[in-house]
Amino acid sequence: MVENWDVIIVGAGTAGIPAAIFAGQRGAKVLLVDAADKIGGTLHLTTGQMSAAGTSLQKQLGISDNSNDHFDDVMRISENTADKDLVRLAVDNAAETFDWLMTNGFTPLDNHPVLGNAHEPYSERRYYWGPFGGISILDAITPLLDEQIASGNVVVSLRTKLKNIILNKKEVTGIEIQAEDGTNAIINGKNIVLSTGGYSSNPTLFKELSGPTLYWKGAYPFSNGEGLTIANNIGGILRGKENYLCGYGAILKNFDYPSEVTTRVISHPHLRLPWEIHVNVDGERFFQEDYDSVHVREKKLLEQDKLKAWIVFDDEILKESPPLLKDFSKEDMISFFSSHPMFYYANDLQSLANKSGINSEGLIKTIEEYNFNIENNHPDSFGRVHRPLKIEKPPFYSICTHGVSITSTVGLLVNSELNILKENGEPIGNLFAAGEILGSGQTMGKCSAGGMMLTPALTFGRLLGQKFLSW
């Protein structure tokens, strides 16, 4: 067993695997550790969405694209909340990363690349994913890692927890690990890469760093934030809380947070135009339900108490409208009103509001105004156009939804070489980071910019193994 490793990589996921592959290919002696019992990290759960401009596939399809336009799109979509330096580093190197995947067996869906999917679209087709989500990526890179393991350049240690980072004055010299049997050991390394992922399976840390309650029990179970916490303890700076953003319209199984998700409301107008209204706890509408922008409704939800909203409608809308719930029929939805804690009905609006936990005066006033405008052909107060029916025929219904997230917004501050920085701006010597440990709020900003979590993770891992770690 090597006692002094050229590189120790903590986290064998989206960033850690490429880092190990490229470092191993350059002859480095690499130790790749992970707390899980298998490699892959969040690739086992993610939809695998990537974005890259100037790829060989685009050129084959006659698509003229470049990283400058990609950069401009990310900054536009994020409303300049993303970190410009990290976005620049990511998009300038994304095409090489994507081409590398394609060369090694990754095959995107037949109609890809596309402009977008639900969130704000790009200006050019540079958005890709495979038929099996993140597994399509994992299947392409695992053989490359296996080659380096077989060569002896990379050693993988699973079920191995990071307990501490060994700091000698201004530079890191190794890590303390805990093996599956509970024994601890100090492992020396010239360079340490933290690719331990986020914290979205840690309710306490999620509340502390992101702000809201962790509602959704759906993240990778090993996303507990230990890398963030340990790096912070030795001087690493955490940033990005202001960029927290949540998804819209999740129906949780129960109020015992964090909870699994039963389904989501179909709130994208290009998939289903709204027949219902959406209200907050005060019984008031807060956005234009038929406006075709996920980004707008997510931003508006952030302003609502506890990130909660209710979808309200009547019996005629229930009978006449298309199915409202993702992957469930109308008959399924009807059954939920007698069996699911997020579904309510009553013969009058006062009772419905009381059951739902909504302010009754506000709800009644909102529906009266909504109905009056339809009946008198007045413009909707939010500019809504699609208003097929009034809400007036009992029984009345409501469905409680939550704003949820399984990504980690806050991350470690790094420089353009992915060196973790201290508060004074100085790097912590020999300590690097890549992947979700940098925070989704840095490469996406306060938005969902397509492919700008997974592709930067792959790319930064590749760059650390290929360029920044020189021995």
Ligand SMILES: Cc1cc2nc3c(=O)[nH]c(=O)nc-3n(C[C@H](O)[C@H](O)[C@H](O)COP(=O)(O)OP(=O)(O)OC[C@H]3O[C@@H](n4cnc5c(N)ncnc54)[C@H](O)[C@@H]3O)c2cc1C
Given for the second form:
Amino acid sequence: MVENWDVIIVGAGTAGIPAAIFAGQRGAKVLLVDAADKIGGTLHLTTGQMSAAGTSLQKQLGISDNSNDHFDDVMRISENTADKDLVRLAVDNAAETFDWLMTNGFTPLDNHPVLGNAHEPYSERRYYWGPFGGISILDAITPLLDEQIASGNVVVSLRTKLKNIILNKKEVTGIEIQAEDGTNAIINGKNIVLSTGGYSSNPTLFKELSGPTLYWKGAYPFSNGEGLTIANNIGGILRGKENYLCGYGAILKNFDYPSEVTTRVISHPHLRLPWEIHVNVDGERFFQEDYDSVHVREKKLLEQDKLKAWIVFDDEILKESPPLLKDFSKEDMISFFSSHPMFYYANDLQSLANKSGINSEGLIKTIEEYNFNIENNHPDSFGRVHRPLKIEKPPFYSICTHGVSITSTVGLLVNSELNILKENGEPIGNLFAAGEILGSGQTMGKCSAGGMMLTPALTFGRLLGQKFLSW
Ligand SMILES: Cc1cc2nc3c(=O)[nH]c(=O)nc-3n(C[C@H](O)[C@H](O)[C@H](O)COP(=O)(O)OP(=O)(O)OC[C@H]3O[C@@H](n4cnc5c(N)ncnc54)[C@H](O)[C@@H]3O)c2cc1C
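Would you mind generating the form predicted in complex with the named molecule now that we have the form predicted on its own?
Entire complex below, previous chain first.
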């Protein structure tokens, strides 16, 4: 066993694996530890959507793109809330990461790259993913890790948990780990990389750091924020709470938070124009339902109590409108009204509001006003144009939706060499971080910029292994 590793990488996931591969390729003796019983981390779950500008694939397809435009797009979409230095580092190096994946067997879907439409679209086609989400990426990089393991440069230790970081004055000398049988050991290393991911499987930490209740049980089970907490305990600064943002329109399986998500309402107007209205707990509408910006509705939802919104409609809308739920037919939806805790119906609006937990006076007033404006051909109070039907024919229906997020907004402050910084701005010598442990708020800001978690995680891991670590 090596007595003083050149590099100890904690977290064999999206960022940790490339860090180990590239450090191993440079001849470093690398220990890669992970609490789980397999490598891959969130790559097992992620949709795998990456963004990169100036890639070989774009060139082949005649798409003229560059990292400056990518940078401008991310800063525009995030309304300048993302960390400029980290976005710069990510986008300037994203093409090389993406090309590296493709050289090693990653194949995106046929029509890719695309602009993307689940979030605010990019101005150029630079958004790609493979047929199996994150697994398409894991399949490309695992053989490269295996090569380094075979060469003896990288040793992987699974079921091994980070318990502490050993700080000796200004330098980190190693880590304390705990094996599955509960025994602890100190391991010495010249460089320590924390790539332990986010905290979205830890409801207490999620509430403390991000603010809202953790509604969605969907993050990697080992995303408990342990690395982030340990680094914070030895002086690493956490930042980014102000960038918390949640996705719109999730239908949770039940109210036992965190819950799995049954499905989502299709609320993007370019996929389905709205026939229903969306109200808050006061029974009031709070945005223009046919406004073509995901970002605007997500931000408006942040202002609503408990991030909840109810989709309200009547029997005629149910019959006439196209399917409302992602991946479910209208018949499926109808069956949910007698079987699913988030679906309600009643013969009058007062009862519907009571069953749904919405203020009934507010709901009745909102629907009266909505109907009045349609009937009299008056403009909608929120400027909505698509108003095909009034809401007037019983039974009336509502669906409770929650604003959910699965990523961790808050993260460790680092410099542009990914060295973790202390309160006084000094780096904690030889302690580095990459991936979601930096917080989604740094590379995406207060928005969902397509691919701007996964690509930076892979890229920062690569850069650490390739450039930033010395031994
Ligand atoms: C469902 C889902 C879909 C997503 N889709 C996208 C997308 O399409 N595009 C995008 O940009 N982003 C997406 N994201 C976010 C993105 O995938 C993640 O931010 C990224 O994969 C995280 O990489 P990471 O290396 O930081 O963490 P991970 O890949 O989770 O790796 C962290 C590793 O650390 C280990 N670990 C944790 N604690 C310890 C400990 N104490 N000791 C030892 N090991 C530990 C874990 O077991 C894990 O293997 C998605 C996330 C989810 C959950």
